[in-house]
Each structure stands twice: as C-alpha cells, then as structure tokens.
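Just the one chain here, the form predicted alone, laid out as structure tokens.
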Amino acid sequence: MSAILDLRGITKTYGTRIKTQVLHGIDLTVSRGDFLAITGQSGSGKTTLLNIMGLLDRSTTGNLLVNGTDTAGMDDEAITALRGRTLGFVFQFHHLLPALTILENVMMPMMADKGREMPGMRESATELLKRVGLGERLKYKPDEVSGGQRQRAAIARALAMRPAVILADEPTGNLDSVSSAEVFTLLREINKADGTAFCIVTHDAAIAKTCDRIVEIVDGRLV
C-alpha cells in the first residue's frame, strides 16, 4: 500500500548553545489501514516523534513525506492546510472547548477549514456523534458528560475532516479501565470500517499488544 506518512532519517535537536538531540535517524512508514503502537519510556522521544508526524513541529534534519509530497519546503500556511485535511488528533486530555456544545466542538475543524459554518456541517457532525454513541448528547457542554464521553467527542472531532491518519497520544491514559477499553474498541472499529490509519502512543502494554504493529523508541531510536 502507498505510504500516507513516510519518515526518512528524521532527527530532532533542541537548543542552540547547549544542544540536546532527542531523535536519531528515524525511518518509519504509515500506510492506509495501519494500526500502529508507539511505545517507550518517558523521555524516549515518543511525543516529539508524534508532533513531527503530525506537522505540529519540524524535524532538524530528514524528510517527512505526506501522501508522497515532501513537506520540507512548505511554508506554515501550507503546512496548516495539509495538517487539517490529512491528519486527525486525539490527546490524553480531550481539549474540548468548554463554552461550546459537544456538537459545536465537533464542527470546529470543518469551520476552521472553510472559515465559517457551511450547509451540511451540522448534519455531518451529528452523524459522527451518533457513530461514537453520543447522539443523545449533542447539546450538552463538555463538563456535563463523563470523561469517556468527552474522549468519544474528541474522536468524533478528529474524524470531522475524514483524515487518512489519526495520531493519538495516550488517548486512554486519563480514563478508568472500562472507559479505556470502550474508547480503544471504538478506535479499532473505525480503523477496520474506514481504513483510517492510527498511530497510538501508549504506555499500556496490553493496548500495544492488540495493535497490528508495535515500534519501540529507546533514547530517540527505533528498536
């Protein structure tokens, strides 16, 4: 299968006078339908890698190709547009806007892409929320639903632009065991039904073992 994300020799160094190299020559390919776990100890470089994969940060050296296009020469505006239309994000903390309803939160990526609400957006967001089991919570605010339901809403928001890849950083790390299992099952169902690729950073060995691929980072290197 053709690669959606293709990382070639990625390094990341922080600092100017005192330099700290966090990533060392990372090569990694993510294709349609992948269900990938990224594991490693705290400080190993997992989140740094995910941020580079998600076009939230730039590598120091190396190349990141998205759908075959090298992103190295893109300006910030082009990067933002590519990120919004290709990638979805789910974090440990849902980052829903508290003043908005669950429905309005899910509409936000679509509105950001077009600059305003367009016909069909509300209906699309409603269908996504029904899909993740929140069809009865459209008008609720984030603080009016459970932690597991907030994370389901965050997943619906990540799906709003029909991304080819969803990057998830400890998506179940803030949930109890029951909610964690439910959220992970939902991610897997979306992967199977839509062919959406998932890259999941996790400390949970049980979750990692159920993924199709596991890559481990040790001191900034894939092993």
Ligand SMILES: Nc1ncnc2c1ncn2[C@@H]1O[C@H](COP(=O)(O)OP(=O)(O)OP(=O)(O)O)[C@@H](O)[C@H]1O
Contents of the next structure:
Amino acid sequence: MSAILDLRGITKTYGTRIKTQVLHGIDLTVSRGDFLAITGQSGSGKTTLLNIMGLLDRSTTGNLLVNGTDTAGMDDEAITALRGRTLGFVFQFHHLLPALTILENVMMPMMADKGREMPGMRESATELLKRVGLGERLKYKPDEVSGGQRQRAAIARALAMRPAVILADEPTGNLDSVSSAEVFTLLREINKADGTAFCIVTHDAAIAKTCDRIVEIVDGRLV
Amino acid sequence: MPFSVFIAFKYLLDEKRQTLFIMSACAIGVAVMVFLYGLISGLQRSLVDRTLGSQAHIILNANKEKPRPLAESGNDTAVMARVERGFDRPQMISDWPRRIEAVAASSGIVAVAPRLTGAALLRRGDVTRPVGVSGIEPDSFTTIIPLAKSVVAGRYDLVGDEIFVGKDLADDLGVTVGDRVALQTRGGAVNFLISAVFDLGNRSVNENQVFVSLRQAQALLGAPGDINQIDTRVGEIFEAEKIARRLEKETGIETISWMEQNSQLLIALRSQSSSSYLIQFFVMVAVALGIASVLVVSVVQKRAEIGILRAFGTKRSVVTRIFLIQGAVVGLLGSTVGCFIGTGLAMFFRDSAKNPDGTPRFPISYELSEYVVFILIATLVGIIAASLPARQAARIDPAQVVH
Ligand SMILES: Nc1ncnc2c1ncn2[C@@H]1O[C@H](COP(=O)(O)OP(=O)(O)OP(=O)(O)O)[C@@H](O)[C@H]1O
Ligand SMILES: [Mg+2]
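Previous: the form predicted alone; requested now: the form predicted together with the ligand:
Every component of the complex follows; first up is the chain already shown.
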C-alpha cells in the first residue's frame, strides 16, 4: 500500500546565527490505517517533526511526499490547500475559536476549503459532533463546555475534511485521566472505523503501548 | 456568505466593546467632517450668493478700460465692479441684438440682458450725488440680477421717465416712491420719477446705482439705440471664468467674469476650503490610527486563532481579507452613524445662529451624494487602517503559534 506521508532524510535546523539542529535525518512513512505513537524526551523534537509532517513548517533538508507527490516545489497556497484536505490536527490545547459555536468550529475547515458555507456542511459537522458525543452541544460556545468536551470538539474539527492522517500533539496532555482515556478510545474507534491514520505524540507510556507502532526520537533520530 | 466575511463578523460581534469603541471613534471623526464641511460650504455658499445677488456672472463690456473691483467700505472683499469713465461717450457694442442672440445661444449661458452704463449726477433739491446709471430692460435684467425680488417699495416697472433707486441712496436723499429726482450729464438734466426703491443686499450698489429704461439711458447718455454691455447668467457659477474666456474669443468683446472681479473673495474661499480639508484629513488620520491600533492589538491577541485558521486550510489572502473587512465594516457603520451626528450638530448650529429676522445665518444643507462620499471615504480609511494589522495577521506562521 502506498504511503500517505513519506518522510525521506528530514532534517531541521532552527536559527540563523545560533544554529540548533533538532532533527538529523528522519525517515518515516505513514500509511492508511496506521496508529502510530511518537515518543521522546521533552525537547527531543516531537513537535518539530509533527509540524513538518503536517505541512505547518518546512524541513531544512530532506523530502516530504504526500500521496507520492513531493511538496518541495509547492507554493504557500498549494501547501495550504493540500494541508486542509489531507491532514487534520489535534493539539494539546483545544484551540477552538471562542467566537464560534462548537458546530461552527467544526464547519470551519470545510468553509475555509470552499471559501463559503455550502449546503450539507452543517449536516456533516452535526454528524461528526454526534459521533464524538456532542450532539447536544452544537450551539454552545467552547467556553460553555467541559475540557474533555472541548477536546472532543477539536477531534470532530480534525475530522471535518475526512483527512487521511490526523496528527495529534499530546492530545490528552491537558485532560484528567478519565477524559484522557475517553479521548483515546475515541481516536482508536475512528481509526478502526474509517481507516484514518493517526500520529500521536504522547508522554504516556501506557497509552503508547496501545498503539500499533511506536517510534522514539533520540538525538534527532528515530529509534 | 464568504468565509472571510463570516469570520470577520464573528470577530466584530465577539468583541462588542472593542468594536463599539472603534466605531465610535470613526463616527465622531466623520461627524466632525460632516459638520465642518456643512459649515464651510454653507458659509461659502452664502458669501457667493450675496456677491452674485448684485452682480452678473459674466459681463461683456465694450469699454476699453477694464472695470476695477471696488472694495466695500470696511471690508477687504471686492463686492462689485463699476466703470467710471467720467462723462466721455462710452464705446458701444455694434449690432447688439444679433450679438445678444449669439451669446444667448452659447453653451453654459442661461440668461442674457442688454445694458447701457454711464455716469451722472443725481440731484434732489440742493443735494447732488454721483451715481452709476444703468439703462435696462426690466424683464431681461431681472433674470440676471434678481432686481424685481429686491424691490422694497413701489413696483418693478420702468415706464417713460421712471427710475429705480437703491435703499441707501433713497434714505440719504430722503426720497421715496413717487418723488422726483434729476439726473444730470454733460448734455443737460432730465427729471425722473421714482417707481421703485430696491435693496440688493449690497450697500455699495444700494448707494450708487440707479436704473432707468434703456431708451431713457440712451437719450441721457447721448447714445441712441446703443448699449455698451451685455450681462449674462451661467448655469454653473464656477464655470464662469472659463465661459468668459471662450465668449471673449467668440465675440471679440472684452469679457469679465464675476470670478475675476472677485478674485480676492475666491482666494479667501479657496484657502478656507483647503484649511478645512486639512483639518478633515488629520481627523481621518487620527481615526485611522485608532482603528489600526485596536486591530493590531486584536491580531496579537488572536495569533493562535489565526494559526489554527491557517492550519485548517485558510489561505493567507483570506486571513488578510478577514481583517480588511473588519476595517471596512467599522468604517462603513461608524461613518453612517457619524453622518447623522454631524448633520444633527450642523442643524443645531444653524438653528442657534440666526439673523435678527429669524432666517438662518448659514444655509446648511446636505446632498445624499455628499453623504455617500463621506461614507466611501471612511470605509476606505477603515480598509487602509486595517491593512497593516491584516498584513501582520497574514504573516503569522501556524507552526510558531499553535502548541
Ligand atoms: N522556533 C524555534 N526556534 C529555535 N529553536 C526551537 C524552535 N522550536 C523548537 N526549538 C528547539 O527545538 C527543540 C525541539 O523542540 P520541540 O518543541 O520539537 O520538542 P518536543 O519534543 O515537542 O518537546 P516537548 O515534549 O516539551 O513538547 C528544542 O530544543 C527547542 O528549544
Ligand atoms: Mg512538543
């Protein structure tokens, strides 16, 4: 099966005067249905790697192929469109837009893609929210629901464009253990039901163990 | 609704207090502009109206000597022109009925009247006064200068030896309608009967001008059948100078516009206008800075949100638009409110500054098109003010702000 994301010799060096090389040649592929844990010590470069995989940042050297196409030559607009349609994100902090309702937050990626609200968007966002157990909270603002609910809304938003891969950077880092387990179960269900690939950065070894694959960053390399 | 408009409105509505704050700033700025504009243009209109109330827009004059502007006493502003040529027989316009037809047909001209001007001494008993004599056709003349409307006593008609005298001259000589006065020239003295006393709102004219029928003037000034001046009225008063130059070329008769005669007044009006534009400009700069600074803060506060929008597929150009739209909406709504406030202020001012007779001192009024211009300017200012924060927002790099 061909890889959705194919990282070849990715390096990342921060800074121009004082250079910090964080990643030293990463090779990694993510395919449909993958459920991958990325671990490593604080400061090891997990977020850096996820940003590059998520087309949020560019590598210093190396190539990132998305569905077999190299992204090196693409301009910002093409990258933005590709990112919006292929990738979904869940962050440690929910980052829902406080001015929008939960439903509008989930519609946001769809509207951004088409440039306006289209028929059916509202319904499919409602479906996604029902699926994460927030069918009763559509009209609520993010600050009117609990932390666990917010994070589930953020997951629904990540699913909005039916992405092939969802990148989650410590998605349960801000949650208590009960909510945390709920969220993980949800991610697993989505993975099983839709075949959506997940790359999850986590510090929690117990959680990592439940994943299909675990990669660890040590000294900027994967082990 | 485009996505950018949707988000822009969500932001404006979410930060109601902040939105209200910058909209008020915009409204106040526009109110000042509207008020100032109304005041200045009303003032200028009344000055110009008063000037043109006793003066033809364009004069074609056969005399070689150019009329010199005459200052009103105690006032630097030129208010009228008079040709003083002693008792010499003035130069005449030949073939004038045809000439008048040609001038009337010329574009931009809405009314034409013949006139014979000269000088005489007006005598009443022992008192004499030097006056300017104008021979006119009452019907055509009043289409140039509203003399018929300016009659304060008597009737607007010149039959036989009838004469119109100005209010100040009449007061000075102690005469009124029905009294007789004599006009004396080198050729002798002729008696006239006062049929009307007029008030053209201009002291100099009221004191120094008398009007008789064209035929009487021709006899009195020794120019039978002749005129030496064609008075005209134009449609667009500020086009007068341009039209005058063209008429001069077309007719070969020396032509002078009210604008040339009142160049001092026009310079004063122009510098008044430019200082008011300058004030309006700086008011809008202040408004722009207010809008810009609030939006800059808003961009800083929303860095993470903008990063999220970008991460989920929002293009840079759309992020830019989200903030430009906020500036435009603030400008549009703020200025609409400002137009109402400014008009209210102007009307209040107009109603509180009245002449003794109860008429407003300033004829302040606004056209719909003027409001449209103010609203367009303010909207543009809003967009320009938002362009800096918008560019700042578009530069936000999602990898740096979202964790
Ligand atoms: N924008 C940046 N400029 C310079 N250095 C950076 C930048 N971002 C990250 N770094 C450095 O790169 C290294 C890796 O950072 P990164 O955030 O990827 O680590 P991480 O594994 O996600 O850590 P954590 O588990 O604490 O989130 C760190 O040493 C950090 O100081
Ligand atoms: Mg991290």
